[in-house]
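A single chain comes next, written as structure tokens; it is the form predicted alone.
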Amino acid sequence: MSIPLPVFIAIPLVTAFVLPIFGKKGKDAATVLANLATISLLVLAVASIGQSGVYEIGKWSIPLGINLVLDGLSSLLLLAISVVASAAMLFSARYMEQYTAKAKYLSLFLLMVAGMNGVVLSGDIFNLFVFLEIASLASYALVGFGCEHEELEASFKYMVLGSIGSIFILFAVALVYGNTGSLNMAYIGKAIRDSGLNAGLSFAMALFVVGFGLKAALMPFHAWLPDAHPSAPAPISAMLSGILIKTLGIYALARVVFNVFGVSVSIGWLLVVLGLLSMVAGAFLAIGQGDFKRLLAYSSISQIGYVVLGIGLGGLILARAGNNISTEQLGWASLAILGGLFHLVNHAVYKSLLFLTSGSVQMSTGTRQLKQMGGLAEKLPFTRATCTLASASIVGIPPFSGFWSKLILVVAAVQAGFYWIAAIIVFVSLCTLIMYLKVQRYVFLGELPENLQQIKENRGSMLVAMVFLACLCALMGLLVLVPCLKQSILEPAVKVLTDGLEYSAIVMKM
């Protein structure tokens, strides 16, 4: 491992504390510095692909000291975080001119990124909670950044429900420490592998599922998301939907379930059910929305269901087979988890792009209501093109990225004999097609209203950010089609989860 892991946390954290010094007069310099920080993280994340290792803070060896762990799964999430953060920060340079206190916004943004990177790299369960709280607190403030009634109400609701989720997680951490005498995830996994689960640890697992389920906005823990995502500034909506709910919710849940406690048949079924419920209910609720960003918010709930379904289905296959798993069953499980993780990365890109395009539309038209728009393809051709490409990706139209991850999930479900799950995946994809045809119909097609005759396209950094993500939507299918990319980026992440409790032995050898 050639990259010192603390730099992923130190760069955004130090920059976040430096930016307020610039004040109002130095907002341009602050914007440049913030963009340099996120681009640096992107370069480091790309460089970390294929690497692994353990960094001991202060040279204190585990389990006494705190450690950061880089493996295939954390490397994948670091890459996703840095890609979305770079695009959202670039978009913010122009978009956030309509708000005051831009330097404070940039500081909170980078504080959120530092927290997410810390969650992904943390090797002990308490510091995972600490970094989770850093990211959460920053996101609460960013949702209410506009300081209008809608934003403050949404931020308060998000904060209350997010705090409840944090309390569940903290109680679970205390129970784990009380039952194992350690906070290091590798040592906890070793203790559970040697002694098995007792009642206290089983209850802790239940608390983790609820706590991380709230952070991920899975059904039925989703109540905060439909208000928070529409109310936040567009770049923050992109961060929340694109990567925050996946890092604080899905990643943390997958890490704890697979690598610390060990996946069981009951937990596997629970994840499958939560995933299917989120997929179907989120899609139905999205179709009925008349607010552009609120439709995207409910769509996020539906799409996160695909990720949880894939991971849960893989875990269910592994748990059913137990120690006598065959090569064929391992292949089914790996394929399901590959589909879930690939959909996580795909959704991070195309949903971020959709929220950025919604921000561009709102900035030009002054409204989020679909029925107050129409005919914008004539006035906003680049925004329309990027929105259409992202819509094609999320629907699953070949050859765009969303098609491949959904196809992998369908194939995995069929191979494992879960034909009804494959049918539900196809059905929800059709529902997704309906909701994004609705977006195209009401936003870009039809007749242009009189009050929108003079609007103009948002160009500059906003357009560059949207084009960057649009190119990724078109090209990300290569991650599964090109063997060297698949082997270096996706397969190491899949192996981390399929290895299960072997995580502890692997970390101790690093």
Second form
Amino acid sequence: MSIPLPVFIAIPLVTAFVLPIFGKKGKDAATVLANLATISLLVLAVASIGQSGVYEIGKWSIPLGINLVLDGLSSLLLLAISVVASAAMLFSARYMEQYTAKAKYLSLFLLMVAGMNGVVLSGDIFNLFVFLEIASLASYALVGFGCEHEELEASFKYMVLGSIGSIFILFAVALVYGNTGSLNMAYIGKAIRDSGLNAGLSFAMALFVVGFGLKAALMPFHAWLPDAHPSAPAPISAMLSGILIKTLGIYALARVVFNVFGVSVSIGWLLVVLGLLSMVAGAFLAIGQGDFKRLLAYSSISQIGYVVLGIGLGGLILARAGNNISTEQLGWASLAILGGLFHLVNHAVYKSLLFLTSGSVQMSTGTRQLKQMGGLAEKLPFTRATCTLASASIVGIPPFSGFWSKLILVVAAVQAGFYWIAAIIVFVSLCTLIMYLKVQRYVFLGELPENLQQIKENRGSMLVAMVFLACLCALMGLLVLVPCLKQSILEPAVKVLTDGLEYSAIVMKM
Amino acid sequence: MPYALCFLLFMIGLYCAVVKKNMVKIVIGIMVMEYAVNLFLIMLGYRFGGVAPIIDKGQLEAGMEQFISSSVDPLPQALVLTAIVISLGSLALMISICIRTYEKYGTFDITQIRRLKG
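For comparison with the form predicted alone, provide the form predicted in complex with its partner chain.
Once more the chain from above appears, this time first in line as the rest of the complex follows.
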């Protein structure tokens, strides 16, 4: 293994604690340093593709010590985190000039990145909790960063629900430790494979689903998301919707369900139902919104549903077949999980782009209300172009990325015989189309209101960030179309989940 | 029995956090939940009549097996220390948000603090 794994956590953590020293006068130096940190993370994440390995902290061998594990799923998530983080950081360089205390903002931002990288790499379930809390605490503070009425209210709401979720997770970790006598995920997986689930572990599983469900804003636990995500500054909305809910929610849930506890038919169904509920309800609620960022936030709930549905469907097929699984069934399961994970990456890119464009529109016009805008296509040409591209992607117009991931999900559902699920996926896509046509119609088309005649587009670093993500959006389809990219990035991640409880054996051998 | 009481404490905290209308009381409820979980962790490693998990000369002479079978489990204590530090951080942030909200709205009642809806 060529890259030492702690670097992924150390770079943002050290930079985060150095930045506040710069204070008000060294604002520009702080910005440059923070950007350097995120870009170097991006380079490292690209370099880590295709690698795998275990790092033992302080040379204490597992199960005595704490370990970091890099496998296919981790490196996929690391890549997504660093792409979104570097784009959002670039965007912040100009956008955050409106706020005071920029150095503190950058520091919190990097703490959040450090927490997320830690969650993705941790091979120890208690450390997963610790990193999850680091990322969550930073995000609570960032949501309330503006310190205005709405922001404080949203931050408090997010914080109460987020803390309850964290406590549930800690409780579940305690139960797991009590029942298996280990905190290392590989050893817990081994203990569960040898002796099966007892009542205490099943209760822990339920607590994990609720805790991570709260973090991921799945449908019955979604109440905080539509308040928290729009209230944050635009780059932070992009980070929260783009990647935070996926790392803390979906990734952690998938890791625990598939690799530690092992999927069962009931958990598979639970994930499928939660996914479908989030998809349908999120889409319906989004259509009725009059606030640009709030609409995007509800749409995030709907899109998260797709990811959970894909992963849950794969797990369901695996669990139904049991031990003597045929190659055909394994193929369906892999396809469903591939769809889910590919949608996760796609959604990270286009939803963060959409939030960045909404930030650009808000900075120029000073409002988020759709009805107070109109005709901005001439005034904000680049914002319009990137927003349209991202909308086309999320709606699923070929050849953009969203089309491919939804197509894979539909194909997987049809092959496995769940025709009604395929129908719902297509139906929700239609609702998504209505949602984004509404955005285009109210924001960019129609007549320009009197008071917006004088506005100008913000160029500079904001534009670079948006164009960067837009290019990715247009090219992401290649991830599944070009075989070598698919084999090096997506397939290893899918394999980690389809291997299920073999995870423990794989980690111990590394 | 102690586990049942611990779970009861957890439920009291959850009830307080979900039902109460005052922001400060919600924060107290969350902290009660946190302490219940910490208590649970400590109880997992506790052993009645156990000794502290520190090896001294006498115990080494008596043999490792006897030490292992009589000492309490030190790992949950380390976990609880970490969990307490984390909950201290989140408590400080929550209380400071409560104070800022009180400055803006002039009340702690969450039924009156609702500009966000839809």
